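Here we start with a single chain on its own, the form predicted alone, put down as structure tokens.
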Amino acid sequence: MKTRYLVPMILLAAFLFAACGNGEEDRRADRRPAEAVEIDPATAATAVTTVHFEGTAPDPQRISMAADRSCQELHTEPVYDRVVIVNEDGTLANVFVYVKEGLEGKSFPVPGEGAVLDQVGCMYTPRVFGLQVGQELIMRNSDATLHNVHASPTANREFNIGQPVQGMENTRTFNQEEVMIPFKCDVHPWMSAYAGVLPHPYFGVTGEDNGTVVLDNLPPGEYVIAAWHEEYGEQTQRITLGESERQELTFTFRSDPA
């Protein structure tokens, strides 16, 4: 090899070695284990989140189950969609409330008990729910007719499970954080549900009798709290919680954007 080519090649090799080395160092940094969080009850904080609704709620749409007589015979009264449910006190049901930012790099134990998505009366129950990354999701068919559970995530793996037998159960887990994952039944197109998958336990869903979610036992710090609704999207608020502090937050969703 001629000498005039030797120096540039040595420099190039050194550059590539350094670049590869830095990349490997970055990848090692990405693989650093998350810090396990130990909550001190004496200093833990609480965020009390209430979700209100303003305006005129849309009229619920009646669901026709005539395509499946087995479903139709499970109901003696008309069935309506459960998209927008406004409680008597003006709060909004089926809103997923969670800590969106402020817990990065921290790890929390995964619950040993699974979350349950049931199929009752040819409807998913619950319609909106949450679970942690790695927590078992139990999908159950309580109806004496064929259902299928078709999850369509983007960060996690899609699956579609048929459940032709009453009482049948299947389980799956999600390995990535994702808010929200839609579920549907391809047999009964009116059936839908949504799941929020988080790496921590700080989440909840507003109910049909209570539009408040209490996020307690939080380590003091700065957080972004989010409230998500399938029809009205997501809102966020940033708060700072001191030791043993309890803050109340209010979200308001409107039928017509302000």
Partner chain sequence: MKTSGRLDGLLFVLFFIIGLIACIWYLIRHDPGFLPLASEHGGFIDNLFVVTLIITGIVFILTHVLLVFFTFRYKGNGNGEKAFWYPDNKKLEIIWTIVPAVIIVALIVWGQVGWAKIFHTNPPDDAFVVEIVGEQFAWNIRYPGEDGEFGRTNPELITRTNPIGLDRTDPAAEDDIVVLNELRVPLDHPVLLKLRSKDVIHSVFLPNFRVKMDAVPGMTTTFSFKPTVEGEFDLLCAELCGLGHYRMRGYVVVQPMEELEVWLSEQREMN
The other form holds:
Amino acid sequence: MKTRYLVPMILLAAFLFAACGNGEEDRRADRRPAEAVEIDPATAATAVTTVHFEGTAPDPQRISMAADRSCQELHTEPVYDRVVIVNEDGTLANVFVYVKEGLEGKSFPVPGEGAVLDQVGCMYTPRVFGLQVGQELIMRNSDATLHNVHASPTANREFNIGQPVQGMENTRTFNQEEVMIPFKCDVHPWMSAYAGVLPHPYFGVTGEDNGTVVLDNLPPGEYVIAAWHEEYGEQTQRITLGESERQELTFTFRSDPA
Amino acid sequence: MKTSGRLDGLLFVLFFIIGLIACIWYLIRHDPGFLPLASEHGGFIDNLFVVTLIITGIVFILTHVLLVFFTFRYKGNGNGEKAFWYPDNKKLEIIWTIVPAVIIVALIVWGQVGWAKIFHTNPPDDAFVVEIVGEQFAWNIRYPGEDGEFGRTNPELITRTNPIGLDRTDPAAEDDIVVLNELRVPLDHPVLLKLRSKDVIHSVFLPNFRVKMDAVPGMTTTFSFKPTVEGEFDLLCAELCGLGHYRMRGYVVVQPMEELEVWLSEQREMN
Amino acid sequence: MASEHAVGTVEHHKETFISKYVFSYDHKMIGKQYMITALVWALIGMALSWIMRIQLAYPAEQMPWLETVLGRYAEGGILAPEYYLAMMTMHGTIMVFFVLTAGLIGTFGNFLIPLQIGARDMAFPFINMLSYWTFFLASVIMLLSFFVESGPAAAGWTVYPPLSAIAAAIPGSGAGQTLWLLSIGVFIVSSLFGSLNYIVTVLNMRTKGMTMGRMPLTVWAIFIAAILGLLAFPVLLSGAIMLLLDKNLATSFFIPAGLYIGGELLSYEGGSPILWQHIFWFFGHPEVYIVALPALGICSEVIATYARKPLFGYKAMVASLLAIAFLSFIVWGHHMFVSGMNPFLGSVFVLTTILIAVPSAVKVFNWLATLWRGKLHFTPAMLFAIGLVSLFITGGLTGIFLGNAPIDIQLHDTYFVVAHFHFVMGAAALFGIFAGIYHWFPKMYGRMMNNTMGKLHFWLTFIGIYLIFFPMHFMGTTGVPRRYYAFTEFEYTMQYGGMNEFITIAALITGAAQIIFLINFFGSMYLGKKAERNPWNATSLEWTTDDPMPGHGNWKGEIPMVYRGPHQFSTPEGKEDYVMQSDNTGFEGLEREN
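What about the form predicted in complex with its partner chain, after the form predicted alone?
Following is the full complex, with the preceding chain placed first.
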């Protein structure tokens, strides 16, 4: 090759190198060599977790839907930002309960069905939810106005999807374990949701009728169970489950953490 | 070299005439014009626009008539016949340099008179002050409350329920009222807008009031005007700020001061 | 004044495919490379505008084929807002940098300068070759950005930080924006290589007798545009590097403290978003003229040629080019009247800005005077040049609205601006490219383009451009903002639903009409009638070259000497209706010394 082609050739090579390098960017997180877990129903254990609340719940703030007339039209009653929901039996709703430690190195099948985050009446439904690593998250806009689903994870890749049309659905998956990932709609700053992403199916969220989460079909062993609430943070408890054992746990969140 | 061209000359004439008629028809039929005016200084802007439109309209039609007429009239036969030898004319060129310059300087001077009224005049001390803090994709509107002073803000205090990071320990912040997307201003009373942004550049655009000013993060910009019409109007974002830019909608309500004060006290109770 | 380089031959080495068509040193081939690359980019840019137009005309309508074409940018057949903005950003970037800058000054600067001033090649052929290939590299980097996960840059072609600097602010500000900045950086290097070459070649390589005052208007325009490029582009380069650092290495040139984005307080401190705007527009406004001046130059030359008249007021035309160029460096603030810049500064910029109307008006009047009592030949090149005059008038006059600050309060960032710059910078410059291609195609490829197809192409394009962009003035006057994904959110913008549909249909048809041009262009390359040496009876030196055009070196024999000014049509003393610059009639005593 003549020397006068050297410079362009170097440029070309540099470019090709850059192009190839770009392709590599997509590499997935290292998958730990996982032993497939087969759970024997005969020995499976159960942790029944109930979350209580003590103290006085803060007054819910009223959301001024007047900020967006297309949202306002969807509501006849005043809407409140219900961060702390205390049920009649004194339990606390919207607490994410999950197995935090004790399942390392085990792998679980990913459910084929996706988790759904819906946007109805300019609010997220559900407000707190969980899904598995690799499981599809289906985000649906049921309103006839623009919402954007702006997820701000730290371990996973951030995304920000605009959904201008009613009925639109977008799907994403998370490749890393992460508790919790906040979701926000930038158009409606009051909208907020949280998702817990776990590599196993042992999680649940306390409801407005029932402050209990049943983690069943667990292999016997030692676990750390955690309960997370967006206002009051996370609490953990260590338990040991014997074969076919059923244990009850209680978490208590206090409004005044004295 | 042979080129046909009678048709081209004719097409230029036709296109110009039809285009002009279409324009006039559209103007009459649809009256696209300005949005209804609702501020004092807006009248000046509209007048300046109309006068500029008339001047440029005359120039547009004049130059196009010449252009179109020349193309229609001076077709050559392509046989090498000579055109009129006319390489320059100093006097003519000086005239058509100076005349546009004079017209243009007149427009500038007139424009600057208005510009000075809008920007180089301090708003009166009793102006109704509102702060607008843009964020993706909403407007946080803050009223200073009875003390007429805005309390301290600190971005570290920003939460979902405290969108502008108001420092409630500051006594001036106690009666501050923060609402979302609802800008209410008093009728026939000077208003001073103070604009800030939490994230990217936004631009507060009140088309009926002929008001537009960027809200730039890291600094405060201002715009003062006087609303002259009661009613509800639009607040838009005019600087690309992200995917929700096109519907970063706010509502402007102009109402008499007394009604506005009632509304403000209601908001204070809710806040 | 003439340089000694002008005479003598370029060393002739054996030509291989690579040396002739790929890494060619020949300015003619490099010009063609620029042209073809720009043509490809123009098609991509146009396709992007179609996608935008379809979204604006039919918002919220599910179009499954859109997902087929765009994939994840249009999940469920609806173009997502963040990708609409990405299409818009890329449309602007591609059109301004790769089509109008590279396609105009790159094509004609390279192809014409040596031919018109009588030189065998550019001053630095190797740098010239590098200039094209760095442009190519920039093109490839930009193209790559379409394929990164978060999509291409989406903060507008002006990439205002913080939106462009923070990935959480808009998806395109991730890897897409980084690639954008890299691509533009590389493009600037290419552009500087080019400008340097044009300037040095014009100053040093003119043939004997070719004084500066005898250069054709096109060369003057390109020369001045190259000076603008040399002074303006480095400013953008430094800005782009700073933005790249802000984006990826957390410096704070343009980003102030206390930014709260995506639910997080950012750690930047001390920068100013306005600083970027000053830097960008200090480049951005001269850039408008880097694009426009060559088009105006081509227009002047083409009009004189086909009107068979000398260009009226040659000196005034050159002077007005210089005046526009000078003023273009002190008007950038008119993009920032309501940016938060001190309003007093705004007053100064109003004055300088509107003054540009004066030399612009001189140009228009001189063109009209050139047409007056001419013998007009309506070739496609002439039609495009006349069209350019019309577009330039329309776009120039709307500049008087926008340049007057109080009016700009209302019109800034509305569709009035979109209409304005598409007329004066977009369409006018595009017409300059078309006029140039139709005019010089015989010299480029030794064949004629089809006249009828050329005319059809002109009429569809000319009418189409008015139908697309003229109605936007009405929208802008009412206050419809630009860079909106849909006009469905405000009552007063909704009234333009029908008009948006109309504009979209016009855009689709006008775009489709460009197929006529493509067929004509590529077809004529192989099937066109063989061109004579000087098919238009033009006067400048390129038409003295042998036919077919010799390879590297341009003239087989000696380079002709120049005896008179350009554009000498219908002179009273001439036998024919044109006298070539190399015609020595009346100067027989003036023999060349060497």
